[in-house]
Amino acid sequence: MLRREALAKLTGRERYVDDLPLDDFLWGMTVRSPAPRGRIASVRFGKDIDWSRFVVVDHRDIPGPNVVALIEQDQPVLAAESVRHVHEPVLLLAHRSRAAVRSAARAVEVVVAEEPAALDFRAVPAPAQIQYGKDNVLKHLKIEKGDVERALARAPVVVAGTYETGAQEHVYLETQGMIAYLEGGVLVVKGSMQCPYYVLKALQHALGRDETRVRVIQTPTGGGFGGKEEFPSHIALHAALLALKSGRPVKLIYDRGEDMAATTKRHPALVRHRTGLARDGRLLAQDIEVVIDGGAYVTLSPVVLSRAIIHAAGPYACDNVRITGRAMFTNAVPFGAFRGFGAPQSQFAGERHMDVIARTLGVDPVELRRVNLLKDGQTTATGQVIRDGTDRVAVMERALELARYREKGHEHAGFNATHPTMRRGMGLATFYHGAGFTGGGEAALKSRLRVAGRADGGVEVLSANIEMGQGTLTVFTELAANRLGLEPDDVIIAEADTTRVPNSGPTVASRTTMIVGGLVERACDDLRRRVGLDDASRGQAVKDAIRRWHREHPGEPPIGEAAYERPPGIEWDDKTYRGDAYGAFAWAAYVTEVEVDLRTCGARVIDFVAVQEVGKVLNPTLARGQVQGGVVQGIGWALMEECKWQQGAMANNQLTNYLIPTSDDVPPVRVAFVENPYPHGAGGAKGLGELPIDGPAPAVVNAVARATGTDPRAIPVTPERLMELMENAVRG
């Protein structure tokens, strides 16, 4: 099936949020604080300015609590009396003129009374850095499994290692935006989000206002991957708080600085390892811990640290396993959502891990995971037992098979040996993905999803799962179209508007195709048996049914429904962190090839090949371009996209000096897939959005280890790092 909204897209004719006319609005601007921690002394308003001519909003001006509903109620819509970080929104202001307004903004000061700011998370707060609890941590959790101690003690070899992941910008096309006005007694917010239902939880808290009295409604959304899940629920406040006062519509849109400077970023971390082993290399204990940076405020680092920790230990079976986490607050911008939502930091670490202990122990990388890589039968860190039918050996050979590993291997020894300035080498990477929510959480959200049948025989899908360039639009369509065998022209996906669509949960957690899909084909049936066909009923039965129906309810569309179901045989259990974690897993392995300049330090990746298991396949165009997206994120974040700090805040926020890959910097990424159908996902489909991610950094990164007898334990790997480690080698 051809993308649904390809072409709009391609022309031009796509509507954005700042493509979207308004008339007699305001531009909106927010005033930041300037420091990472104190009280706020005071708030200046410069001389030269007519501020009568400007709306101005601040924390007094909030008809409800003032904080941001998440997790945690602890982040405040606008600063009152204290800051947390630089950055932090105090003030809103307003204007016809967007160059007013920005010029307004600049003319404010917030005076901040400083106080010691704690600022790394790796090391222990200073007694006047601890500010929230002991010791600054935030969340903490633990997986175990057997008797690590005793197993550790008795193993033949104990391999240990420390590694870091740095924090990762979004960088989507679209820059996070909002607009919001009243329609009658209704503020109505429309914007770019990934999971209109939070907005709405947090208009309605912060405002006062009951579900009759606000309406979200997510425009075209130009890239996602996590920051536009939790963020614009602060935006959205701030651009309503404006329209409230005002009384008129009002546009908040950040440029590029201010959306790199202010908004969430993937959780810098910390992983160290200690490992057990027998001499063939088998696994006998895992002892790891995960530390991450929570930034200022909770946001959602406790979900992220819970996946971090439960991917942990890698798609491996071992019988002594523990795991600690430990999110850590500090005043550095709030870290928040990102694509794979904690499981790339742990398995980079955990992937870089098995290549030291294959080094360690002198055996061959690919010999190590093949003898440790999860069977049938046995069981994850939380004592999940698999029992999917996937061979994972299998995966790893057919992408060794594609990449002509052992071949090149070879070939690199003799370009290596006689090459002057450039050397080669191979890395792999073998890991997992869980879909959906961890354990209870489907079943919490509690998803709904309908689908009407319209008068001309087509039928609606509505859900509030949204499309940001991933192809919601186009499974859906398909989905519902293969269900009742109709033409995809039959099918609309609606609008995503909290007025009209349940809240069929966000669009994150690789969970719209696999779950939310499989709303849509069980709504489906509904809709059929409500117009009174059966099962095997399709295509133009199905338009007729729907037009009776219409004929003889006038006014009153058909509508199926369905609900979340747990899938038999699920538990879990979220004290004690054990039992089934996750529905389903996705499995995968990437090799890669890379080619380092030893006269720049420079690493280049050359070829890539990614093989996933993801159930079936249901549009392969979609899911190889989701595998190679992932990729290319995974090669920047390994070894280009660095965050330079300062007072906790990006310094380096434009993309003059804040690198991502172009096409320059991108290899052929030969991407095949290995099917095994889910009987619990659509169309026999697991989730595959976030899986791309996990295994890039590891592979590139051991690749590089390879090919320059270096030990890199740190991403991003830049010319600069790997320079130092070179040196390091050459020193001894």
The other form holds:
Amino acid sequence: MLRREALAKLTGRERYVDDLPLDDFLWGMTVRSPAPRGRIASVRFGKDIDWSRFVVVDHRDIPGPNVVALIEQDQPVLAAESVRHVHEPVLLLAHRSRAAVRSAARAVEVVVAEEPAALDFRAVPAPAQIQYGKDNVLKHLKIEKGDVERALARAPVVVAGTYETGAQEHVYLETQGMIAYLEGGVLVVKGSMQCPYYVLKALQHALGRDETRVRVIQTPTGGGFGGKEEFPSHIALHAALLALKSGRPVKLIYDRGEDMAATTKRHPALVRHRTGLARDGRLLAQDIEVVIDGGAYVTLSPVVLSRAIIHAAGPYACDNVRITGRAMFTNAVPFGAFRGFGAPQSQFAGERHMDVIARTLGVDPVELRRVNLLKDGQTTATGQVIRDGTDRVAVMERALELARYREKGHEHAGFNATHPTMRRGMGLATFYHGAGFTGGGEAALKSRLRVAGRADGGVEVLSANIEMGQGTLTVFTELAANRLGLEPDDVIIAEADTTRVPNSGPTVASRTTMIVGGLVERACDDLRRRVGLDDASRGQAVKDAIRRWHREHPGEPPIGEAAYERPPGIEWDDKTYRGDAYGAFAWAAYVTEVEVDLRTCGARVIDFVAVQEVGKVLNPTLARGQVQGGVVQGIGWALMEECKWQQGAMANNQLTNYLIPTSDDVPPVRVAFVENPYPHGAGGAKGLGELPIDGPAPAVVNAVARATGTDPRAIPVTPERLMELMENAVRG
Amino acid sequence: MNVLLPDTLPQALELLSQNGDAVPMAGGTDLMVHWHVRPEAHQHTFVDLSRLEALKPLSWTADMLVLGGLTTYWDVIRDERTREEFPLLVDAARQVGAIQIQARGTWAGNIVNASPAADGVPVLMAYDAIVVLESRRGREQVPLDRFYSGYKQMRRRPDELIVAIHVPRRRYSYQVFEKVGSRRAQAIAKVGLAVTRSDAGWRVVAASVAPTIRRCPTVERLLETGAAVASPSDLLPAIAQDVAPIDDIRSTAHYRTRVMARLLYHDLRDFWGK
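To test you: the structure above is the form predicted alone. What is the structure of the form predicted in complex with its partner chain?
Every component of the complex follows; first up is the chain already shown.
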């Protein structure tokens, strides 16, 4: 079928929030902190501006608690007495003219009496830098299995290593934006977002309104990658406050510079490994420490840390594992959700470390992985028994074969010995990604979804899960049409409007297809029963029954409902971090070929093979697209995307200086799927969206290491950094 | 914002002479990049040159290629003869931004924008291009390699317009353009290098390693004299004489110097003395 919104997007007719018609509205603008930490001594309004012509909002205009509701209630909507990071919002302005409000924002001076800021999450904070608890640790987590110390003491070989990953900017094509206006007594907020109910909750909390007086509507969203998970609550609140104070519609759209400077990024991380091994490479003990930079507020850091540590040991069997995690408070712009959610950081370290181990032991990296990859019946670090019938070694073999890994290895030996300026190498990473919320998260969400029968016999899917380019509209359409034997044109997907759609949970965590898609199927089944049909009824019979219902119950459409139910046999203990962390893991092996130019030290990926087992592939085109996009994003993170920091804020907040790969920087990404249907996922599918960002960085850097004989431990491996490594290798 | 729209060159020159701080605007591509973050620029008076048809075409004479004051990168890419006689102009033009920028951006604009990281300037300089300036007071010609006097400083008075760029036709026995950016397309140069050899001798022009695009006379002399160069590091003393790279948001001085040495060494391997 044709992608649902394809024509609208291709022809430019799709209307994003900035394109929506709006009468008699004001442009909003945010005035931000210039300092990373301190007391707000004063706010000075420039003398050349007639401020009576502007709507001005500060923390005193917030009707409810001055908090953006999330995990902890620590982040203010607008800073009141003090600031904790550069670009923290202090004041809001609105005016009819965008140019006027922009120059007015520049004419406001926030004077901060500065205090010592904590800017390096890796350093032990000095007493004067402590701002959270006793030690600036936002969250501690620990996983323990077996007896690590004993196993390390007995292991014939112990290999240690420290790895670092940098922040990453989402670079969604559409920047953050919201509009807010009053419709009678109801506050309407529309904009670009992944989680309409998160925004609703934040608005209710800080504005002191119940759900009958707030309505949140998602507009077509031009990319999210996690950047529109928690952040839209902030900009929604800002637009709402200006609309409430002015009584006029308000539009608040970030330009690229503001978006890159003031919104969340991927958490920087530092990971230490100490690994006990048998001589043949079998893992005997894994001692892993994961530290992430949380930034100035808690935001989602505890759950990012959780996913990071759960994935840190890799898809390997080991009887003795200890993983400790810390999320550190710093006075940096808060870090937030980003595709992969901690797993890319800890798996970069783990997969790079596997190659470091292989080199130290003098074993083949492929063999090292082969002897350690989980076999059915073995357990992960949290004690989850893996028994899904997937042959993880076969997934790896398939990738090696498609990439001609072994032949290429021989070819490269000859090439590297003779070429004056080029060096080539192959790199491998084997990894996994757990789909859906961690542990008891899905049960706590209690997601609900409805499918309504329409008067014409078709159906409407009512869900809070949104399209952001990944294909939700198309996949939900296919799932409903297949379940009921209808044509895709008989299915419509409701706009994600909180007054119409139930809370089917956030569009995050690779959960939309696998988990919410399952609710689509079950709500279709329920609808069929409501209209008096058995489960075998399909197509015309369904349409006829729905039409009949409408004739018999005018004005009361038939509604099928479904609510999340935990698959049988899943147990998780959040206190001990033991049990089934995820309903299902997707498995993958990525192999890449890299060429390094010795003149510039630039590394270029010249071949990429991505093989994964993601359950049943529902839509091959969309699935391939997800993998290719994730791989490109991963190559960017590995080689070129680098946030340059100044006082905890991004200094290179332009797309001319924060570079993402162009089509010329990546090879064709060759994608293959091994299909092994997952019985509890929609149509047999497992989560796919995040998996492809976990593997590219370690595969690419392992290949760079092989090509150059260096040992990079931190990403991005920019040409500047690789030059240093190569010069040090020559000297050392 | 105040935009003046002359129909002819004399009108344009008249407007420039009357408005001392007016900014001539050709393709507008450099202005637009910073437009929304430099509100102070909005107060300027701009002289939009887009109606000056006479400045658009490129042309050939018996002894030179003449780029007009409004000739774009795309005009050069499309010109068969330029591709044959001055291939580096085409190489450089293809590496400027994306096709949209190549279609609007002009060679003269690239010169007066005076970015040390320009793509068009190094190849023009390596071909000994001459800048033709005109004002109501008359015309003058300045060799491009003597046009800049410091960072964003140049020998153009506010009332002058670049009306043409003359590129002398010569027989080149060697020519190469290298642009090293942080990615393969749509990047700003971290190191740029244009090298040519003709009867007039070697020209080595470097970008992004000094406050201006500049020739490297010490390196040129090494080539002219056939000095022995056995490794990239042998070139470092000469490079240190010729350029002054810095650490900035895009790269480091160390990296820039090393890459320049390696590119020169490997690209010119056949010409260094043994």
